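For reference, the chain that follows is the form predicted alone, supplied as structure tokens.
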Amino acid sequence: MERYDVLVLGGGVLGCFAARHLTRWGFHTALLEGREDLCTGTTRANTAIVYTGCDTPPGTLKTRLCVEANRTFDDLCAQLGVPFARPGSLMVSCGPRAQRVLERKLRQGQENGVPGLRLLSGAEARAMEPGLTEEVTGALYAPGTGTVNPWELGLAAGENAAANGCTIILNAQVTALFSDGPDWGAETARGTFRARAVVNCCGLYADQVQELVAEPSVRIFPGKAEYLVLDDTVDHAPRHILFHEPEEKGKGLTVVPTVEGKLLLGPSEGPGADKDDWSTTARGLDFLRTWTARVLPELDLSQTIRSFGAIRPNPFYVYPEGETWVREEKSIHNFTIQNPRPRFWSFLGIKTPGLTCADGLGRYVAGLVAEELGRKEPNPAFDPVRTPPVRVKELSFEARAALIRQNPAYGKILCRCGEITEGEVLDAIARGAVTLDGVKRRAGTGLGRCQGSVCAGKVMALLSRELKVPVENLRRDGPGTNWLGGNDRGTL
């Protein structure tokens, strides 16, 4: 079995960026992912916001990385060929308690060096967003707040890592870790892999992976969240990202006009019992509908085209009490990066603004590995640029015609909602999609009003043909989601 410099465990957005930056240092890197594709966990179900740094305490690693990431996010997305929008955000209040929260976040953001922050009156907020309720008394305007497609960003980072020499090994869930002289070993269903160092980016399961080699110190407890997606034709949709700070303590509404043009409402917030429970709840969806009616009373919720569930990782320090481990009362709010054994690092419970900071966190841990392994200079041959896939509907008529002459598959529309062609689906398969949702996350099929009812069969036929797998053996999205004969229809 081939020996590597570094093993990255987990192929979500954080693991993909860690791998990318390790190749920047010239390390012979392998990324081990337990599923059949990258970015199938928490990366595919979050709020898609690029934060400015108003919400994080001054002087922390989280704040430093967030402010820096926001400032450079346009450049990062240009390098990786990923769409990015910066609509700005309004955090709105409807009373004195919420207004005090806005004032505190203004002071905190200014101390953190966030540019352009401004407090608005209720009238000024409604002038910017006429659909807001008349009850709005004020708003904190942050022009730098942005939005990006989370899985598209993660997949792009993974492709760039692979182009720079990283070996991506799928269906390789880690079952055991051991230290063997100068090496670490990871046992998986695909065999045993060895390396000088390990970076644990296993998301919701990072605590369990670390406990294969060290006593518990931090454990991740799941929290449930739900989202609603509204069609891109909905009237009275806001142009800015909206954060609603409720007058009573607790979770408010978040509204995101996405880079694809749809409207994302959520998340709700509630306790979770299972790290594998991606279901929605009536309570969570009712929460979103109730707050939407109060904050954006003219928004037509009949334009909802899907709902989906998410799991939020909540990390807590734990301590022994008899034969059990008990969590502390308050969760950890800073980023938790541990080094419990030599040449072994773990990201434990990285949550908001983890998507914003994924590139910075990858760069940070790669620097730690380089220092530990004695690597002095980055790899001069590293290429940060990734060639993005073709998006036919974004091309001029002349460019479309030229492309179709070269490859007629780009002239056959498969997904009517998104105007996505057979050529784009074939490109998604060539880039690594092996499931219906794997194509969706790369090409955008099935994300529109009909949610795949028109194109799903055609996409599955192409998957079957290109992968040489019978349709009945193909999955919508991972284990237990067989497209024919299965009961589980998968998740976003």
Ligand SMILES: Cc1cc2nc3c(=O)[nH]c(=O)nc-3n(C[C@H](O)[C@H](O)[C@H](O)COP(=O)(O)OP(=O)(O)OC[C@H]3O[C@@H](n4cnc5c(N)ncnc54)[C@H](O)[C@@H]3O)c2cc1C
Contents of the next structure:
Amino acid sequence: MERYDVLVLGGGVLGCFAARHLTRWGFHTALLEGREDLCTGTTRANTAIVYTGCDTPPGTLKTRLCVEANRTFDDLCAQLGVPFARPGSLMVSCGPRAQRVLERKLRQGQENGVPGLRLLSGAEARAMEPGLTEEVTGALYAPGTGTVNPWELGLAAGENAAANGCTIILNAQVTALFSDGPDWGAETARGTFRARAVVNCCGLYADQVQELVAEPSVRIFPGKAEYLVLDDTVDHAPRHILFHEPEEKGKGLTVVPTVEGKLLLGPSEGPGADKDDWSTTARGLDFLRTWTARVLPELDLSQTIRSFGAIRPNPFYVYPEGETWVREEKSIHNFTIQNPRPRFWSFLGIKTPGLTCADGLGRYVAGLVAEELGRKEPNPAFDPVRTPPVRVKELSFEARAALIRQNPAYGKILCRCGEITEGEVLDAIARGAVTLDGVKRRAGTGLGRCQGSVCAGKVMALLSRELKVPVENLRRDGPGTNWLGGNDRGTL
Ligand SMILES: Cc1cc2nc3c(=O)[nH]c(=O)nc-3n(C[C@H](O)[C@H](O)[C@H](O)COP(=O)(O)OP(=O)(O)OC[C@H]3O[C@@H](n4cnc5c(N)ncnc54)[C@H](O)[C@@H]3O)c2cc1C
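Shown: the form predicted alone; wanted: the form predicted in complex with the ligand:
Starting with the chain above, the whole complex follows.
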């Protein structure tokens, strides 16, 4: 059994960045992920926004990491070869109560050091976004708000960690943890792994994993969220990220023009869900449609190509009462990073802006591990740069022709909506995709208007050939999603 310096449990965006920064310190690191691929949890279902830091109070870890992350996000994405856009955002109000929220966020943002914030009148906001309703009375403009594809960022960090020596072990759900002298041990279906330290990044399950070694102190209560995705051909699409601050108390609408050119609407805010319940509800989707019609009345919702569900990992402190644990009334707002046992750290219920701050959180926890394990100097051989995949449609005609001469697979268009070639799919499989959605998350197939109707069969055939797995054993994404021969949604 191999012994590591550090085990990272969970391979979402936080686990991938923690692993990346642990290799920066030269730690012999293994990342244990329960599923068959990285970034299949909350990391694949969120709003994809890189926040500026005006939403949280000054002086917190969340605010500090968010402001810093926003400032350095271009550099991070350049290192990791991940597309990043900074369309800026308008937080719009339609009345006096919402206007006061905007004014408070302006003051807070200025105190937090967020550059370029400006209050606009309703007319000024509509001049920037002509599709906005006449009811908009004001807006807070934040030029630094950005958007990134969340799974692309997480997978890139995971690849970079692996290139710097981290061992990634998939299908390794941690079922038990034990301490044995100076070591921690983790039991999984792939065997037992030992290390001097553990970083628990198990997302929605981080509380349960921590409770394998410590008394409960924070528990994660899931909450439902839903999204709609509109095609890139939709008319009257906003160019900025829009946050709608409703006049009534409660959640408004968020609209994001994504780096892929689609329009993301959401999230809705629903009552508690199961930790594995990624379904959508008619109620949640209706909420999104109703608010969209009010805020962007011209937007054609018939251009919706997809809906999907997400789960909020809401953390609450709990205290014992008799035989049970009772949760405090209010959810925890700051990032919760606990160190309940020596050389054991947990990220517990890291919600928004966890994606924005993933690199900062990884750096932060790796620093704590380095201090505890007495590591003084970072690894001089660490290479922060990842070689990104080729995106054929972004190449010039000449570069494309040269690539196709070298490898004809880059000349065969496989996904027509995204103009993605067989060469790109083969590269995605070589980088670790084992499911249809694993290919989607790496190459971008199936994201377009037809949602994979044209390319799914061809992608499955390539997966089957390259992985030497019968096609009926291949999955769309995770347990119960066998594409052929029956799955949770019936047989193809
Ligand atoms: C609705 C919503 C919208 C959001 N929008 C934004 C946004 O716009 N901008 C922003 O900055 N942030 C946003 N966030 C926050 C951000 O998405 C999260 O902070 C981030 O994705 C959390 O990543 P994670 O790695 O902790 O969790 P996950 O991605 O869930 O990863 C956890 C991993 O642990 C694995 N795992 C679980 N149990 C075990 C086990 N026992 N053994 C091994 N592996 C295990 C899981 O399989 C999973 O891969 C949003 C969050 C939500 C819910």
